[in-house]
Structures are given as structure tokens and as C-alpha cells.
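What follows is a single chain, given as C-alpha cells, in the form predicted alone.
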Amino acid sequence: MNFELDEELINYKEKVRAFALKEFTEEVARTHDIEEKYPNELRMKALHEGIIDFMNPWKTMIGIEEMCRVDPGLGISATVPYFGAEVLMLHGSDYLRENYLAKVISGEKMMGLGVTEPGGGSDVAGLKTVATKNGNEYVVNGSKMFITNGTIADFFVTLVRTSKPDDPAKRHRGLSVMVVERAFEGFSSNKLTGKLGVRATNTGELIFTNMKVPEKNLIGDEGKGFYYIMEFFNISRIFVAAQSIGIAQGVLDRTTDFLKKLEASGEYVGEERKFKLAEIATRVEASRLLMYKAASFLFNYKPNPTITSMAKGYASETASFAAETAMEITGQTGISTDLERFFRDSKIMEIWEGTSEVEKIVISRMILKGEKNE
């Protein structure tokens, strides 16, 4: 068994640490956080230099982790105008694929995925959005709320009631993944502002008032958009588990030079510190090897949603913790300097994509089924 990653995934990504620390300055990265504003010039450059190899699921997530280390909100950023785009490409028709996914790709679009509702984010079975379907078309009304990229996303791939399941103990039937753009009479959206955290990427609300949606932009069957979603919630935890390393490593490298500091300049550190400093690095290091083990069964077609789900809410929580810990270390310093920013971006790592306790939940459910995990 080989730690180690090949010589082109190193040489990507040294390629991609060193593009976050050339564009991701400390000014950039404070004035988007302050005014809340997404770095779409971020994301050009991003796009045009070969950043983010979207068809290399390994370098996507790679590069995440890389980004992320630098600046996570500017790091998010970078990615989010592809969020949703794995069920296009698993379940798409060749129209669909064509009209809103290539154009992603090409960067002449952006889009973002609608799920989570007003009324809940975890039950996803207990969505209110309605769509009816109407000739060749289907008639939507409804709302999502927190949804990345809300106001700047020009389509969202959108899950909705099409129709009542028979046993209401089986709420996950019935519900179909459509494509929505925002140019539909009927789409309004509202920009959320004074988020905690990674400020930089744009969250939204989205409003469906007899929204018509042409039949063709289906995705998939219809009554299967529930399966679908958890199929992509099973790729997006991989994903987001780069992200929360990508920030307990940032910490890690800051929190480490503040030390090294502090020890050339005579002061006197102390072994707890330095305990501290040693337990951020060592979960670190677990939760990288937790996520290749996760994605090495992803990314080989074997998905394994107990390993995910250990990843992803283990990494998360690792993010939170090295950021925390490092607060206590730094003291004073630190909160005058970004990592007071990585602090308050950690905690949406232990929400979005399913809570800690969702993770958990999953995690308990598949080993009570005998589900392996080797």
C-alpha cells in the first residue's frame, strides 16, 4: 500500500498552492470577507491557468484542500460554480449536458444546487417545494434557502415534490431533480448576508411562484431526485472533508510559525502548547488518510458511505477543533490575524453536507446493517 500521491498529482499540486499564494493576498481574502462579495475574477483565473481539473475528481479534491489552506473562503469560491454538477453528469440527458453543464465547464455559466428549505435541511424528505406537472412542462412553487450561489448562479439543479408518496412513512418517494434557470418567470432569489463564516462565496434564498419549467430539463426519472441527491451527497463529502483539512492544515502552518517565533526570540512556550500543537497535527493527518481511503473507493466506482461519512464528519470536526485550539495557543495574536477569519470559517464545516450528527447517524445505521467498511 503506497502513501504516497503519483508525481503528477504532487507536481498539480504544488501548482495549486502556489497559485492561492500568489492571488489569495491577505487583502483579498479581508476585503471579500468584509464586504461579502464573491471573487468572480478569482474564479476566471482559476479556471483559464487549469486550477481546477473538474474531470479529475483527485485533483479536484487535491486542489480543495490546497486552496482552502490558504484562504477557505476565497478557496470555496473557487470551486462552488460547479456545486451539483455530478448529477448532471450521472443522470443528465445528452441535452442537458450540452446546454448547462458544458457551459460550466467553459466558465460561460455558473450554477448551484437547491435542496435545503426553510423548514429544514437535514430531513430532505420533508421538502415543501411543489412541482405539477402541466403538458410539457411543469409548474413549481416553493422556496430554498442557504443555497451557494443564490444570487449568482445562473441555474440550479432543484429537488422537488412531483408527486404524494402512497405511505407517508416514505416521504423520500416521489421527488425529482429538475435544472432551473434563473431567466424562468416565476425564479426571484434574496441575498443572505452576515454569515459567520467563508463570507466570500454567495448564499442565497430562491423563490418559486408558478415557475414553469420545460419537461426536457428533467433530470433523470422522474421520483428518483431523492436517490440522486444522496448519490451526490456521497461525492460532496469528500469534497467538503478537503475543506475542512484544507483549513485545520492552514491553522496548523500558522499556529506552527507563531511558535517557531516565539521559541527564536527566547520566549518561553511550554510543553502544553506544544501538546496542543502536536494533537492538531496528528488529527489532521488522520482525517487526510480517512478522506483518501473515503475517495479510493469513490473515485474507483466502490463507493462506501460509512467511510465517507466517517471522513467528512471527522475532518470537519478536525477543522473546528485545530481551529479553536489554535486560539488558545495564539492568544491575543491570533485573533488579530486571519486565523480569527479560518475560526469562524471552520464551523460550517460540521453543518453543510449533513451535520456532524447526520454523519453519525449514517455511520451507526450501516455498521447496525453489517455493512463493511474495510
Second form
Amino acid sequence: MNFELDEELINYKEKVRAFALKEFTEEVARTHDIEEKYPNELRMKALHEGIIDFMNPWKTMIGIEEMCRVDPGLGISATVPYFGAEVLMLHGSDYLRENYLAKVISGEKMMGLGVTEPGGGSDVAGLKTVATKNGNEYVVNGSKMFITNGTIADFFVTLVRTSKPDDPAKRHRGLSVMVVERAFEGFSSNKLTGKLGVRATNTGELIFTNMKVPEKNLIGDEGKGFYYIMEFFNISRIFVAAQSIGIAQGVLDRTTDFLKKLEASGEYVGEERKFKLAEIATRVEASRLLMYKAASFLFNYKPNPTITSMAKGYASETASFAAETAMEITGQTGISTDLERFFRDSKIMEIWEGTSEVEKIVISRMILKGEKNE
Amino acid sequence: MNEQAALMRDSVKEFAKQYLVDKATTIEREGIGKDTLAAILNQGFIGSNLPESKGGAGLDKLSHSVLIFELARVSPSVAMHVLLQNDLVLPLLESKPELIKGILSGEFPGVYINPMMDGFIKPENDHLLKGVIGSSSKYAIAIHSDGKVYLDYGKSEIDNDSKPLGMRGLGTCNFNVEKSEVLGEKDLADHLLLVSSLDIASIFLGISQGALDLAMEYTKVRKTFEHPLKDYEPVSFRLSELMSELEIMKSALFSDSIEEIMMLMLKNQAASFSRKVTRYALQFHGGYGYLEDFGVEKFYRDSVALNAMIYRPTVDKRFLATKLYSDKSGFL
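Having displayed the form predicted alone, please output the structure of the form predicted in complex with its partner chain.
Below: every chain and molecule of the assembly, starting with the one above.
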């Protein structure tokens, strides 16, 4: 068993870190956080400098971690223009891949994923957005909430109901996924402001009013949308684990620096604080190993939802734990440096892409069903 | 709870309903406005624990705790404003009746207590105080790097470049010190923070109560998988546990007689409890909890910020350990 990354990944990790340290300056991070402004220039720079290698999932995962380690809001912003791309990659027609996916990968367009609804949240199958077939198009009515890139993406991979479930207890049936363009008539969006953290990322509400979507924009088979989205979450949850570990590692870096400076200046450090630092460091390592295990299953085409949920759930709770504990350790210094931004950014990790509660439901359900995790 | 405290509770609740509930989010975004400051003053909250002979209302310790608790339940920034003036500024200015008179008519000084808090690397000079609590003032009460308490005169500049983590309603400024005079030795500030333990516990528990109020309401109406959140064990059991812990602490906080050591114990428990309870309250709001419009994220930020601003775990825990062992403890 080898716990080391290979040379290619080590080199890539160093390259991403150098990029993030150069570009994610405190001034840039603070300004985008205060003004709640998406850093489009960083997206383009990251793309042009080969920082984002979307075709290599290991690199994507490690890149996300390294960027979030320097600044979570900017790190997520630079890596999220492709959000939902895996659905197109795995199930999109040639037409959809050429007309949408290729343009996102080249940087010409940005995309998003429209799943969550105002009254929905964790209950994906309970969605209310309806797409009615009319000739060779769908007429879509409904809305989506908390959509990343909501007011800046050019199109969204969107989950809608195309037929009533044949059994009321099987609400996940009759759902489909389609590509919805901002330019379509009947599409509108509102920016959500006043977020606690990750304020450099763009979040919006999408509203569809008699929006006509060409039939050719349907992704995969009609009625299989729920499965495609669950499959996507299995992938994206690993990337949220990477965001979380990046945050926790960034917190650990800063807390370690703080304690070293405190000790060097002759101030009292104390064992209590050192023990807390040790606890953060241990949880960061444990989270990273769990993420690597989940990734090795998934990237070798043997996805394991139990391990994926464990990795996402534990890493996200570690991010919050690390940030909160660091605020205790660093006190006044913590609230007046970028650590406070890490603290605000960390909490969303336990909410998006499946709350901690949802992850625990998945884990317990799979264990009770007798799923093996090895 | 005695009659005076119960009367105070009802009157603060009424005040909060009239002046704070609808404004709590605006206070976070724009600061405690002049109207709200005037209402706080008119209600007699500032200086309420001062003896009547000095222009105050002579409130007993319990009633003052109730005041802080009920204000924090709706707006922690407003509660902190009252606590800072009543528990730190006014006692420190005991020898300056003209300044006390000013405070009782609405001239609030800046407050700078950073160097005595845990986790603060002392500044190189005491001429520029960064992160003074309060938006602008001609004078500040400040603990300098030598640990002594000073009355500093000078000019303040509002700090527009940063947005503090917590207690955003108070605002912060940078203060250029032109003239200073010593108000007291290090022991004085230590002593004041210690005797304010009950009020500090009150603000932590008020924040906890405010967050729990919102979480209880939200989980009644928010449905997932066709059931209200309250019908799920991980939600209702957790909230019941938190509410039980809070009620037990409130029964100690609001008892007619509480020993000094219990005040310190309560403050320690309340500080960590507030972080836990506000984190759960936000979590049970899901994505909506992350938005300031829903009002719960401010309690989460404030609980953590307050821990750094006014709570000193190392000093307090050493004091507590030494009392409990009846011997110097927690020192190597």
C-alpha cells in the first residue's frame, strides 16, 4: 500500500499552489468577498495556464484542494465553471457535447447545474419544475434555487419532471435532465446576495416561465434524470470533499503559523491550544485518506456511494471543526485576519451537494443493506 | 426570577418587538442607527446598573442579566453595545463624571480591549489602535500593550476596508491616539471582566436562545420528503437536547442568588454552548441559513466573534481550576 502521490501529481500540485499563491492575493480575496463579485479573470487565467485539467479527475481533485487551501471563495470560483459537466460527458449526445461541453472546456462558455428548488433541498425527487412535451420541444415551468453560477452561466444542466411517477411512492421516476440556455425565451434569474461565505462565487435563483427547450437538448433518456443526477453527486461529492480538505488544510497552515509566531514572541501558547492543533491536523489527514479511497473507487470506474458519502460528510464536518477550533485558538488574531473568511466559507460544505444529514442517511442505508466497503 | 427581573424581561421583550425585531438585519448591514441608539437611551438601558445617585437606574445584577439576555436574543450587537458601556466603560470612568454624563446622553467612546484577550500578539505601538469597537469617537477606553487601562484622546477613522466577523452593528474604527492618561492598572480590567461574567454568560445564552427560537420555528414549517423537519429524529431530538441544556443554564442564570464561582462556570459553559447551538441552528435551516435575510447566520458569526472579543478561556479556566483545587492549577 502506497500513500504517496505519483510524481506527475506532485508536480501538478506544486504548480497549482504556485498559481494560487500568486493570483489569490489577500487584496483580491478580500475585495471579491466584500463585493460578492465573481472573479472571471481568474477563471480565464487558470484555464490558460493549464491549471484546470478537467479531463483528469485526480488532478481536478488535487487542484481544487490546493486552490481552496489558499482561498476557498476564489478557489471554488476558478474550478466551478464546469459544474455539471460530467452529466453531459457521460450521457450527452454528440450534438450536446459539441455545442455545449466543448465550449465550456475551451473557456468560451460557463455552465451550471439546476437541481435544487425553493421548497426542495435534500428532497430531489420532490421537485416541482415541469417540462411538457409539445411537438419537438418541451415547455418548462418552475424554478431553481441556490444555483451556483446562477446569474453568470450561459446554460444549465437542469432536472425537470417530464411525466408523473407510475407509483406515488416512486417519485424519482419520470424525471429528466435537459440543457437550458440563459438565452431561451422565458428564462430569468436573480442573484442571491448576503451569503455568509464563499461570497466570490455566484449564486442565483432560476425562473422558467413557459420556456421552450428543443427536444435535442434532452440529455440521455427521458425518465432517467434522477439516476443521472445521483451518479453526478457521487462524483461531485468527492470534489466537495476536496474543497473541504483545502479549507481545513488552509486553516491548519494559518493556525500553525500563528502559534509559531506567538511562541517566538515569547507569548504564552499552552498545551490546550497545542492539543487542539493536533486534533485539527489528525482530522485533516483522516479526511484526506478517506477522500483518496473514495476517489480511487470512482476514478477506477467502481463508484462506492457509501465511501463517497463518508468522505464528503467527514471532510465537510472537518472543515467546520477546523475553522471553528482555529478561531478558538487564535482569538483576536483569528477574527482580524483571513482566518475569519475561512470560518465563514467552511459552513456551506456541510450543506451543499448533500447535507451532513443526507450523507448519514446514505451511509446507514447502504450499511444496513449489507453493501461492502472494501 | 424576582419581580424586578420579571418586569425587566417583559419590558425588554416589548422594546425588542417595537424597535429591534424588524431592524435586526438592517443593524447588521448598516450599524445600530441613531434612532435605535436614541431608543436604547430613552429606555434607560445605558447606565441602568449604575446607582441612582450617579444617574443610573440602580438595577440589580439579575435584572441587568435579563436585559442583556433579551437584547441578545434579537440583536447581539445591541446587547454588546449595552454590555460594553455598562460593564466596562462606565465603571472604568468612575472618576470622570463629565464623561459619564456624556455617555448617559449618547456620546459613546470607542472601546479597545484587544491586548488583554487570548490570541492577540501585542501591537508595536499604542498610538494607532486598530479595530476599536465603535464607529467614531473623540476618545477611547483602551488597554495598551502594557496591560494598563488608558483613556485615550484623539481622532477616529471609520474602517471601511473590512467587514468584521461578528457584532457588525457596532462598527469598528482605527483610532489615532494624541493624548493618554492612565485609568487603572492591569488588575482593574481583569477584575471588571471577571465581575461581568454573569452578563457575558447572558449574552452567550441570549444568542443561543435567539438561534434556537429561529430553528424551532423553521423546522415546524419547512418540509422535506413531505414531512416537516421537526418530524425527523436527528432534528427534533437534537433541538430538544439543546433546549434542555439551555433551560438548565437559564435556571442558574436567572436564579435569585448565584455564587461568584458559578458565574464563571456558567460563562465557560455558555461560551462553548453558544457555538454549538448556533452551528446546529444554521445547519437545520439548510441553504437558507447561509443567507443573512433569514437571520440565523448572524448568531453563528456573533457567537464565535464574541468568544474572541470578550472571553478569555485561558485566564478564566486557570482561575476556575485554581478555585476548584484550592491550589494554583493549570500553570506549569
